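Coming up is one lone chain in structure tokens, specifically the form predicted on its own.
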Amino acid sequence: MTAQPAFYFNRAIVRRPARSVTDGLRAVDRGAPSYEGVAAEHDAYVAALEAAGVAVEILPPLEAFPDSVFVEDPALVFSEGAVLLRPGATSRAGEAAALAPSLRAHFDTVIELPGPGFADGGDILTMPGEVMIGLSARTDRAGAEALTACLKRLGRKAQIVETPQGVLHFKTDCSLLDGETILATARLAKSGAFERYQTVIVPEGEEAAANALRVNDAVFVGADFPRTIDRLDSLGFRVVPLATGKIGKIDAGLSCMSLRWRSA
């Protein structure tokens, strides 16, 4: 297993949003985002990755898949290899196959998740010594157990945990800040999943800020969450605020718009 911290990256894959992104999945209808708004947030996100020292490969849009801009959901990548996942939403079937050629161009080892279960990247948090897989409406136990076996082939240890009721994805409510610290909502912290870690709780009313993203020495945080930004700043983290208002309308956050890894 690589000795690099779990948040050190020098390569990433993203996919440009399709115009059909306005039809993206949403658990709660807060109105459809504009294509132009999503594209602007995506452009700023790519620029932030590059400013953090990451070389970004930008894949073309897939009009047949409105949610395909969220490339982290159908795949999982590490320095050792990649896993093609099977998201639980039926409208996203086929996204992993569309990603496969690019992943095979970068990784010698690309493992396909065996059926019949489902596993979605939004439920998978890579930690320093383990990979946490949260059970949810999009990741079932059969999929989590199959993924555990795939990760073992890559030399990775997995832990299956429960996601609180009503939370779409495990990473909707948490993110990695450093090797010892998790940013989480109060409801997820109460689950006991992070007993061995220090936990920073996002302020009440800013729960969506928990889906932050640590990239090298920067922590990307939604710009609409000033109290979370102030809290992280006071703890010494270098915060990069990014707009997430448009992608938030289609149940997305900062972690899901890229596949990130460190290559030799």
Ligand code: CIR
Contents of the next structure:
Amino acid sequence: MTAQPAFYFNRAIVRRPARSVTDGLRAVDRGAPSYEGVAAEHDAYVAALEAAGVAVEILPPLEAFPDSVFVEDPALVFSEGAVLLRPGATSRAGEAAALAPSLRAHFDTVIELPGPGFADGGDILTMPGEVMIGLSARTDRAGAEALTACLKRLGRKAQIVETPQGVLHFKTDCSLLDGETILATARLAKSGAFERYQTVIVPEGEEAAANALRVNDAVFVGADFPRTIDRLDSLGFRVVPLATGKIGKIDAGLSCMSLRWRSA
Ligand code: CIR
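Given the form predicted on its own above, produce the structure of the same protein in the form predicted together with ligand CIR.
The complete assembly is shown below, putting the previous chain first.
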């Protein structure tokens, strides 16, 4: 198991949003985001990754897959290799195959998650000493167990945990802040999954801020969450606020738009 900090990244893969992103999946319809609005948020996100010291490969849009801008879900990447996942939403099933060529170009080891289960990258939180796999509507027990076996091949230990009812992905409600600290919603922290870690709880009413993203010395946080930003700032984190109002309409946050790893 690597002791390398889980937030030191020098490489990332992103995919430009397709015009069909306006049809992206959502649990509650609060109106479709405009394509231009999503594209602007995506551009700013890529610029923030680059400013944080990450070399970003930008893949072309895939019109057939409205949610394909959220590359985090069909794959999982580490310095030591990648796993092609089996997304739990039918409309996203083909996204893993579309990512495969890029992953094979970057990694010597690319493991395909065996069926019949499902697992989405949004349910996976990589900590320095373990990988937490959240069960959700997108990641079932069979998928989580198959993924545990794949992770073992990569020398990584997994722990299967629960995602609160009604929450899309495990990481919808949490993110890593540093090697021992997790930003989480109160409802997820209550589940006991983080007993071995310190937690920073997002203020009530800012639950969507929990999907932040630590990248090197920066923490990307949704710009619409001033109380979370103040809290992290006062704890000494270097906060980079980024707009998420448009992708938020299709249930996405800041981890979803990239696959990140440290390459030697
Ligand atoms: C979906 O429902 O699959 C997309 N509309 C949002 C995916 C967000 N991804 C993530 O949290 N990792």
